[in-house]
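The data below hold one chain only, encoded as C-alpha cells and taken in the form predicted alone.
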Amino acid sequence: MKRYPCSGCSLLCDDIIVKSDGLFIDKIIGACLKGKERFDQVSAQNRITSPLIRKNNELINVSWEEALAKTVEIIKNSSAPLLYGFSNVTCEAQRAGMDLAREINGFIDSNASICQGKILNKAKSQGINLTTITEIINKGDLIILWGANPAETIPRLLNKVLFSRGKFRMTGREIKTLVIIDPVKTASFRVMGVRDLALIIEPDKDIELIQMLKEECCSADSIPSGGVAGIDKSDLKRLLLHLTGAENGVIILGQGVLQPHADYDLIEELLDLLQLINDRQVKGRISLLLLGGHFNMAGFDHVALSSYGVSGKLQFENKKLVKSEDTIVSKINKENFDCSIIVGTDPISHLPHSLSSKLARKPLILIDNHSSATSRIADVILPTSITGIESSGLVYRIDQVPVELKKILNPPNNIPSDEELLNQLIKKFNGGAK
C-alpha cells in the first residue's frame, strides 16, 4: 500500500492510500466521493478504450491508424481550428496542445478562461494577494466563502483548512472564524459554529456589499441602519471588523462571483476592496484562494506564461503567436472557427445552448477517456489514459502549488496518455511516422 496524489479535483490530496498489484486497484483509503469516483473511472461502463469515427451518422470502432488519419484530414481541411479544454490533463499535455495549436495555426484556450482565469486576467493590472493551503492551515484565523460551496465541489477543502491544526494555530477550528456570503444556503453552511457568520445576500447584490465595504472600510460606525443587500447592520459590522482585524484571512472565491455583469465589473471592484483592506489592515492581510474544480485548471496559465510569455488563450498564425482579443466564448459565438479539438472536457454539457449548438455544427474531434454529451456528437473520438492513475505528470493545485501525479496502473489496450497522443498528432500532421 502506497500514498498517491488524487486527481479527483483541484485540491490534489496527497494522502490517499492505494493498494494495487499494478493490474487492479484492490483498496482505496482516504478518498472523498469525488476521489472515489475518479478511481472508479478505470472500470466504468462509460469508459472509452478504442478510437471511434462517425460513419453514416453512427460512431464505430476503428483502428488507431484510421482514426489518426481521419483526425489529420479534418485538421488539414481547416483554416481556423479551435482547441479547448486542457484542464484535466498534465502540464506536459498542455504544452503539447500548445505546440499542436502552433503547428496548425489554431486558437487554444482552457476551461480556466470562463472560471478563475477571469480573476487572473484582472490581476495583471491591479495585482492580487494569493495564498496556499499550507499557509491557511498554519496561520489562518478567518476564512470567507464568497459564492463558493466547497463542501460539495471540493469536499475535503474545509476539512483541511478549517478543522486542521496548524503550526501557529494549534487549537484548529476553535480559533478560526468562518464567514459564508451566498444567496443560497448551501451544504457548506452545515459546518458553521456559534462564532461564525452566515450572510444570506440578495441575488446579484454582491456589488452593493462590496461598494459599501469600500466606502466604510475601517469606519464601522457609518454603516447604513437599514443594512445592505439583505444583510442587516449588525452582521455588516461584524464582517467589517473581521476583515480589518484578521491576522491571516482568506477569501475563497467561487463561480458565483465570476458571472459577468453589463453595468459593472464585480471582479475589479473586489480586487480594489482587497487592496484597500490590506492597506488599512491593523494586524495582517487578506488573501484570495480561487476555487477551480478541474484538477489542473491552474496549470494552463503557468505553461502558457513559461512557454510563450503570456497567460490564458493563445492565437497562432503562420506558426507564430499573434495578439488576439478573442476568447473561447467570442470565437464560438461568432463561429470564427471551422473545426474543434476538445481535450478532457464536455463543452456540450457545460456551455450554454447558444454556444454548444454552434460548436456541434462544425467537425469535432474529442480526446477523452469516457463518454459524455460531447462524445455523442463528435466526429472522431481518441481515447487516452486516466491521468494520475494510468499516466503521470506535473499539475498545479488549487493554490498554484505544483504536484507530481504518479502512475498506478497500466492503461487498457496500451492507450496513450494525452501528451503522447497530442505529440502523435503533431507528427502525423507534419507527415512523420506514428
Contents of the next structure:
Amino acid sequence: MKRYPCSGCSLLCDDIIVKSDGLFIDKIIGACLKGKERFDQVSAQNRITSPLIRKNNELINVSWEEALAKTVEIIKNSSAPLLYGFSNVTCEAQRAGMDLAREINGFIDSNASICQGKILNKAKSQGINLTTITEIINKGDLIILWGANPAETIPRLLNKVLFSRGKFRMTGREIKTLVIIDPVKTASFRVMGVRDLALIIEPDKDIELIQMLKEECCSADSIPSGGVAGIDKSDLKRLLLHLTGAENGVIILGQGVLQPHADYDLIEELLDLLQLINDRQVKGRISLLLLGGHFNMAGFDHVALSSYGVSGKLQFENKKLVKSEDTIVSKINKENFDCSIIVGTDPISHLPHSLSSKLARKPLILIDNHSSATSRIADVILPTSITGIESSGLVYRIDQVPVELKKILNPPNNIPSDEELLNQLIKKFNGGAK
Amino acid sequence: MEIYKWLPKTNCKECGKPTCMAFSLDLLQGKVKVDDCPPILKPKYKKQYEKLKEMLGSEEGQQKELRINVDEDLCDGCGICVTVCPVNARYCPPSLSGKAPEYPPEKHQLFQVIGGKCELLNLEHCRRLDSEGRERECHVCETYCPREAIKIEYV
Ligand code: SF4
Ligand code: SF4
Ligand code: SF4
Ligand code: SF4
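Having seen the form predicted alone, could you give me the form predicted together with the partner chain?
Complete assembly follows, chain above in first position.
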C-alpha cells in the first residue's frame, strides 16, 4: 500500500497510509491524532477558500483579480515591506517568497529565526554533530530530553527514538537510556523505566547545571555535596557517566531551553559542554537535535543559503541583498516597516502583545488556508491549498533531512498553492522577467 | 504483580505450573485457587497464605476474563503500544523501526493506530493468553503508554 508523509508536525512521518477516492479522505492509518487533525483541515470549519479584503472595516469575499490588485496596491505604496512566516510552506514557496522580497525590496524572515536558526549555525560552526532520526532509531543508546516534552508536541517522536529497535539490533527500549531534564513532570516522564534518569531542575537554572558539568569535566569532584540547581550530586554523576559512556547519545533540545532565553549564553555554554564531553568520549559521541513544531521549520535556512548564500533573514534594497543586523523582532519593535505579508503563520496570537499590536497597525496581507487571530485583523487574505495534502513540495525534517510532500486531493475552488500564488505576485512586479 | 509477591517464589512446579509467575496469573484469572499451591499451605507461609486469601476474597476460583481497555479520549495515537507489544513486533516487522504496520492489519496484530486513535484488534493473541507455556507477565503496553490510556484488567 502506498504511504504518504504527514505534514502535521516537523517529524514528517513518511509512513501514513491514506485511503481516499481522490475527492475525500476516508481513512488515515498510522498518523497520530495531531496528524489526523492536519488531514481534517481540508474540510475544517475555519478553512478559507476564497479571497477576502477589508472594506469599511469588514472582511468581504472578492474575486481573485480584485484581491491581487489590492495586494499589489498595498505593496506598491510601501517602501519597506516585511515578509514573515514561511515555516509551514514548502521550500519552493520559501524560495518564491525570497524572490518576491527581492522584487519589492523587502525584509524576509521565518519563524525559525526566533529560536532555532542561530543555535544551528553556532553548532555547525563548532563542529557539533547533528544526528538524524534514522540514526537514533538504529544506533542510539542515550536519549536526553532537555526542556523538551515530545509526548505533547511531536507525538510519535518518543516511539521512534526510544521504543523502536531498528534494523540491526535485537533490543530496543531495553538498551536505550532516557534522561529527562525539566522543571516540571511532563507527560514524557511517563515512559521512564527503572534505569532511566529523571532530573527535576529548578526553573531557569539550566545554565548553572551546564557550568557545573563543565567544571566537573575539567576537574573531577568539583560538584558540591548539596548538588546543583535542585539536582543531587549522585544524579549529576550518573548523568556525566551516561554522557561520557554512550556510544550514540543525543541531546534533544526543546522549547523549554530554546525559547525563553533571548540571550544565547545558555546555548553557547551547552555547546561548549558538548565539545568537552565529546573530547572525553572514548566510545562514541553525543549529538544534538533541535525540536521545533512547524513542519518546514528547518527549510528556510537551507533555501536562503542555497539561493542567496546567507542563512536566515534577508534584507533587500534596490533588488540587491544587503547586510542587516535586524531581526524580525527588532524590525517590528522599531516599527521599521510599512506593510507586512504573513505566510502560513499566526503572529497575532504567537508574538507577545507588544509586537503583535505594532504588526496589526500597518496594512497586513495574509497568505494562509484557515482563519486565525491574524486573519481577523488582516486587510487582504489570499487563501492557498494545504501543503502535503492538496499540493506537493520539498520540506526539511527536524533533523535537516529533506522529505518530499505529496499531493493527495485537489484543492477546493482550484485555489493555488503558496508557491504558485507567490510566483503570481512576483510576476506582477517584474512583468514576467526572471 | 501484587499476587506474585506473596507466593513462595520457589518455582517448585508442584502446582503443575512451570513457575510461580504463571501460577499467579492463573490465580488472577480465577483458573486456580490459592490452595492449589501445596507449599503455601505449610505453616511457614501462613502469613502469606492469609494475605492472598484476603486479597482474592470471595472472587477466588471464579473464572475471569482478560480485558485491555484503550481509552479513546486519552489516546493521541503516539503508536508506542504498537511498537512495544511483543506480538506486534513478531508479526509486523515495520513496527520495529517505529513505522506503522501494513493495512489491513496482520491477523495476529494487537494494536493499530487508525484515525489518530489506537485500536485494539485481536485480544486473543495477547501474550497474557496465548503463551504456550512461557511466563505471561507482559504488560509493557500498559506501562509505557504516555497517556495512561491502556488498562489491563480481569473482569
Ligand atoms: S508525529 Fe507529526 S508527522 Fe508524525 S504523524 Fe504525528 S503529526 Fe504527523
Ligand atoms: S506450587 Fe506454589 S511454590 Fe511451587 S511453583 Fe507452584 S506456585 Fe510456586
Ligand atoms: S500485555 Fe503485552 S502482549 Fe498483551 S497487548 Fe500488552 S504488550 Fe501486547
Ligand atoms: S501508547 Fe497509549 S497514547 Fe500511544 S497509541 Fe497506544 S494507547 Fe494511544
